[in-house]
Every structure is written in C-alpha cells, then in structure tokens.
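In structure tokens, one chain follows: the form predicted alone.
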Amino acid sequence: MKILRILTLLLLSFSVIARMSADELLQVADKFRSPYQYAQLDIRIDDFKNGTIKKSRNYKVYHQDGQSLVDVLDGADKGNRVLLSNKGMYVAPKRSSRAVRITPIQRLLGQASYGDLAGLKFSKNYTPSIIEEKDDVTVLELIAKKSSATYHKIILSITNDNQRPVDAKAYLVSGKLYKQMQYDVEGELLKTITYKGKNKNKKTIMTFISVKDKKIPKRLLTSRGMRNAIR
C-alpha cells in the first residue's frame, strides 16, 4: 500500500508538471521570493569565511513590475540607494544628487551581486525551457532576454510537487560557471539563498527577514527620482 501511495503521488506530480509550460513553472517558482506584485522586503546579507561572519549588511527592497529600489540601511554605504529599472541599474550615493550607472553583476557583498539583491523575479529577465525531468525535480534552463540581465544563463532546479526553487547555477556569456545558489524555503516563502563561488571556504547568505504588500510611486523608479522620499 505504501509503494502504491508513493507511485500515485509521483504520477499526480508529473501530471501537474505536464500541464504547465516552462514560463508557468518559472512564474510559480518566482512567487516564493515574493507573492506580491508590489512588495517591500527586509533583507540581510551575511558574508562568511571559514564559517565565520566577516561582514553583514541590511537592506530594504521595494519591488514592483520587475523593477526594484533598494535602501542601504547600514555600513559604509548607509544612505545609498540602488535602482534596477527597465532602463538599467543605478547607484545614488547619499551625498550626491546624481545617479551612477552600474552593471547588475557587480559585486555587492561577498558572493552576492547587486542583481542578486534587486532582481527578485527571474521571469522578468529570462526565457525558460525545460531541459530535464527527474523523479522529484524539474530542471529549467533560463537564457537572458537582454544583455542587462545579471547572468547570461541560469540552470534552475524546482520541485515537482509545488515548484519550489532548490538550487541554481549561474553562467557567464563565455559559458563559464560563475556561482552556485542554494535555496531554503519555509512554508510558502523563500527564507535564504546561499551563494558560493570557486573558493569553498567562502559563502554569502541572503536572508529574507520579512515581506509585505506595498506600492511606491512610479517616479521613484527613475534615475532622476530615485532619491525622493518614500512614504
């Protein structure tokens, strides 16, 4: 009876997967990062070396319609703002009215890049396809829709039962493996993402402390208006 039950559950999982396209699977997986169209997230990033935290930073991220505005809450860059808009990525230093253009792959802290923090939804910037189906996971290949995406290609594994993200590998245009990501989900929300590069003694953990529904004015999602007050 136990074996029959397991087989039945597997068949049900595969039937659900079979009815969903790669785009639909990725959109469901994205909801574990944030279930809201307009969201405010409190995020902490801890950088580790040999199991010891070397540096920690806290951020408040406002995400909507595939765009993000980030407040840096502590550290040397406290007061800075980061914008990921449809026109590119910018940093506005706390003591300057001018925004400086940057690339999403530029390192933010440890193994985490600016794009890792601000680019919360893969479905906005990547075209997915199913490349492998296993007993418990489906593997998606994500190809960047435009050169401004953080990575050229991502290989993402999601569970068959609820499309929860499990792990991912990020690749550069050259085809070189750049970093690996491990996802930890609690309930229906992503709790942490662990980033690892070549050095096995180093890792960076992004923790999602809280997420809530919040919309900000569109004028803040521009390089000229990104320093305006958030109410």
Second form
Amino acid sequence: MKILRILTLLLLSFSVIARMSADELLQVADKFRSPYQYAQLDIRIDDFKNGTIKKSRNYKVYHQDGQSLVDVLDGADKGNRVLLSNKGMYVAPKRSSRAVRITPIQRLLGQASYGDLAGLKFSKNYTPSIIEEKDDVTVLELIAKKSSATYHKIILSITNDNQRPVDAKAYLVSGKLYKQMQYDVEGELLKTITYKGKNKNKKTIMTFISVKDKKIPKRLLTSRGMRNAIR
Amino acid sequence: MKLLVLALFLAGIANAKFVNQVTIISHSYKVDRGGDWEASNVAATLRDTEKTNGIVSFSGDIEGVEYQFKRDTETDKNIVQKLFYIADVNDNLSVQFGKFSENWQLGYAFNPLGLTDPYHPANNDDDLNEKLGINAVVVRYSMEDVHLDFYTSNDNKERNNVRGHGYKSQAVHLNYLLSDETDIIMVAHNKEEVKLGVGAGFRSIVNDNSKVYGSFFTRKGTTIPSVPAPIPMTAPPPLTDRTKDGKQYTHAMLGWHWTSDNNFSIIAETSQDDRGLSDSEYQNMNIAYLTLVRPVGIRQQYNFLRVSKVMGEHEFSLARRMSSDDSALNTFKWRYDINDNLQLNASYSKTTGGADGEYKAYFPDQSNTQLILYYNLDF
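Follow the form predicted alone with the form predicted together with its partner chain, if you could.
Then the entire complex follows, led off by the chain already shown.
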C-alpha cells in the first residue's frame, strides 16, 4: 500500500512536470540568469581569437521589469551607459548629454551584441513553443514578440530535470543562423555564456561574476535619465 | 604646470570618492584667416589666430548631488557646468532642480525643439562647446508608454536675444511611444517677450540599420531681431524687433541616419528656419550686424551631411553644412583612442563658396585646424 502510494505520487509529479507549458519552462530557465525581480549583475566579457583573449571588458547591469541599464566599467568606453527599455535600446556616451538609439543586434564586443548583455530574460521578448522532447532535454522555439527583440528566433535547449539552459541558436529574420550560445551553470545560476559566430577561431565568453538584489529608480530607465547618478 | 598641479590635487580629492571623473583637455587651434578679416578693426573683434589653451573638468556626485566644474585657461574662468539633485517622490514621479542641461534634441545638426539649451553648439562635431547648464526645475512623470516633463528655467544671464540668453521660460514636454519603432514628442514652450509656441517631433526605426526623425516648432514672434532696409553703416547698428510683429515663425527639420554592420554611418538632415534672414534681408547685412550671427547660421535653409567610419580605435568623419547660397562649412575629423584614458581629436575645417556667401563672409573662425587631446581619469 505504501509502495502504491509512493508510485502514485511519483506518477503525479512526473505528469505535473510534463504538463508545464512552454511559457512556464522558459520562465524557470530565465531564473538561472537572475533569481531577483530587481537585480544588479557584475558581468565580464572576454573576446577570444585562436584561444587567446584579445579584449576584456567589465559591466554592471541593473535589470528590472524587463528593462536593463548597463554601466561600462572599463576600456575606452568607460562611463558609457547602455539602456534596453520598453522604448528601445540607447547608448549614451560619457561626454555626451544625448542618447543615441541603436538596435540590440549591434556588436558590443566580439561575438556578443548589445542585446546579449542587456536582454537578460527571454520570457520578456519571446513567445516559446515546445518543438522537441528528448530523454534529457526539451527544445524550445522562441519567436520574437516585438521587432525590438535582439533576434527573430532562438532555438533553446533546456534540461528536463531542472530547466537549466544548455545551448541555443539565434536566427535572423532571413532565417540565417547568426550565432550559437553555450550555457554553463554553476549551482542555481549561470556562470558563463559562450557566443560563437561563423568564424570558428573566434568566440566570446560572458561571465556572470555576481548578482544581488538591487532596485534603481524608474527614471534611470529612460533615454533622458540614463546618464544620471545611480544610487 | 598649473594644470598638472590642479590635476594632482583633484586626484587627491578623487580618492575621497567625491569625484568620478577628471578630464584634462589641451586644445590648440590655428585659424585660416585672410582678406578683409586681417584688417585691424575687424581682427580685434575676433579671437586669436593661433592659441593653445587648457580645460580641466571634474565631475561626480556627492550623496546624489551631481556636479561638473570646469576651469578654462583661455577665459580664465571657473565654470559650473552642472550642479543638480533629483528627488524621487515615488516610482513614477521625480523632481530635478539645480543647474543642468535639459536636452530635447532629436537630430544631429538642427534642433527645432532645443528650446531649453540656448547655448547649443553650432556643430555637434565641436567637442569643446559642451552644452552649459542653466538654472531649472523639472517635474518628471513616467507611465508605461508616456513620459511627461514640466520644465521651468531662469538662466540669470544678461539678455542676448540672438543667442537666447536671459529669458525666463516654462515648458511641457511629452514623449509617447506610438509603437516599438516610433515615438512621438510634443512640446509647448512659454518664453518672456513672445507668445506661447508649440512643436512636435518623431523618431522612427525603419530597420536594423536606419532611422528617420523630424521635428518642428512654431511661435508668433521671435526674440531674434532682423535687419532694417539698407542704411549707411552707423554705430550702434539699429535692429528690427520681431517679438510683437504677429508673424508666425516656424523652424523645422527632417533627418535620416544609416549605420552599416561594420560601423560606416551616414547622417543627412535638412532644415528650414523662418527666423533666419531672407535673401533680401541678407543682402542688407553688413559687418556692423555681426551681433546677429547665431551659432547655427543666419539664413533660413540649410542642409547637412556627415559620413563616418569607425575602424578599431580610429574614427574618421567628414561633415558638410550647406547654406542656401551654396557656401558651406566642411569639417574633416580624425578621432584616435590611444588608450583607455587618452584620446586625440584632430580636425580641419574649411569654409567654401563665393566671397559673399554666408560661410565665407560671416564665419571666418570656422576655417581652422584643431588638435584636442583628452586625458580622462575615472574613479
């Protein structure tokens, strides 16, 4: 009787998991990027060529309500700010009072685009559907909800046991494969994302150094407020 | 030497974390001057033919009070570029007060909605003429797709009706997200001496590489005077007050910006400004009316073209601002990011066109060679 009860419970739990919708699967996968509703992330991007680091940059990303404000911490662009808001993506150079609107797919460093750094949560900008279920992974097709999303389509693989992201392929509107991503998770959080384009000798690694709970004023998430002091 | 000592002193202050950035600028220029502009009575009104000057700027925030101070060795002045505080009332409402530059600019070269920054530079490629802050209070309210600003200012300057100094003003600025690609701006601006003016603008992303934008502003009357019918040269030159003439003055601009995937960029803009001089008024201009020479030009119609290419640490650009009389200001610029802290800017500007053309006759200082070295210390 006891064994029967345990078996019944196990069957029920598997069926609950099996019934998770594509949206729910994607939201769980997004939590590996940041568990907080309002988050401050320290991120480093290393650009590799033939296995050697050519350039590295550090960033501070403030993410909330599906929007992100990025502070460039070093390099010639130190002091620049990047904003991914509901109204679009902007770059504000440090010596300019004017923010310039850009598209998220524009290159930031190496194989990483501005949208890769600022657009943390897929569930905000993409509509998922399950296209394949294998023994250990589920494959989701993510279609951009808006033209302001970084990519038109992403094919994302997540593990069945805890919805941890494994790898992804990003496609343009033309259907062309633009880049591939590989995810490395440590514990409950993403450790690195590796971006690769057509050139096999080049890759870019985004490392998540730390994440903490932090809320910033909403006025900073506008093209005019993005240059103000963050406190 | 003085600049070095000052910079070291500031670096010491920076260690107290009150300072986020110190910038030291060394600026050299040589003006290409010839013809009538060499005459002593004229030359005396213009700046030196050759000069090297330094600017030290430091900026930061102290408990949320943001500031930027500058010292310019050419003018021997200390300048408060900005000094303000933003108080957050709640998640959607904030109040900003102090001295700051409120930028409503949509385009690159022309700015019909630039009502709040009368010190705007003639040329956005002119790195040294940063917009100076003015005393103002702005109440900002944000909603999902709408941002609303209520603005009031008093720059406490001596009145200069051509440059726009010395006027109290109030304005409402609304930014509405029409779609993912397009936002709309609407403005109402009240200024001393003239009627309430209204304006609107738009900015639209066409595709991944290009965007279009435009704006206009219209008002009855203008603080910028005009010139009377031809008279012999007298001093001081009489000017025609247009604040109460009941005429509608409109300034409009349309632009297009394209950027390739490999960082090649083109900006093209056209502008029509009723406040400028008509052809017949321009014919009446003579050297006595130099006070009418505004930063962007004195006529009504202008076109602007800029092409640029970024190659690693280098950016090359060529800009051309064209007047309706076919004279033009052409600027070639090279920017080199030497390292993370040091940047070199070199530019060569040349005015072209006939001797009576606007850029030849009235903008002699714009034909020049400049070298600017920036050293940034970030903390």
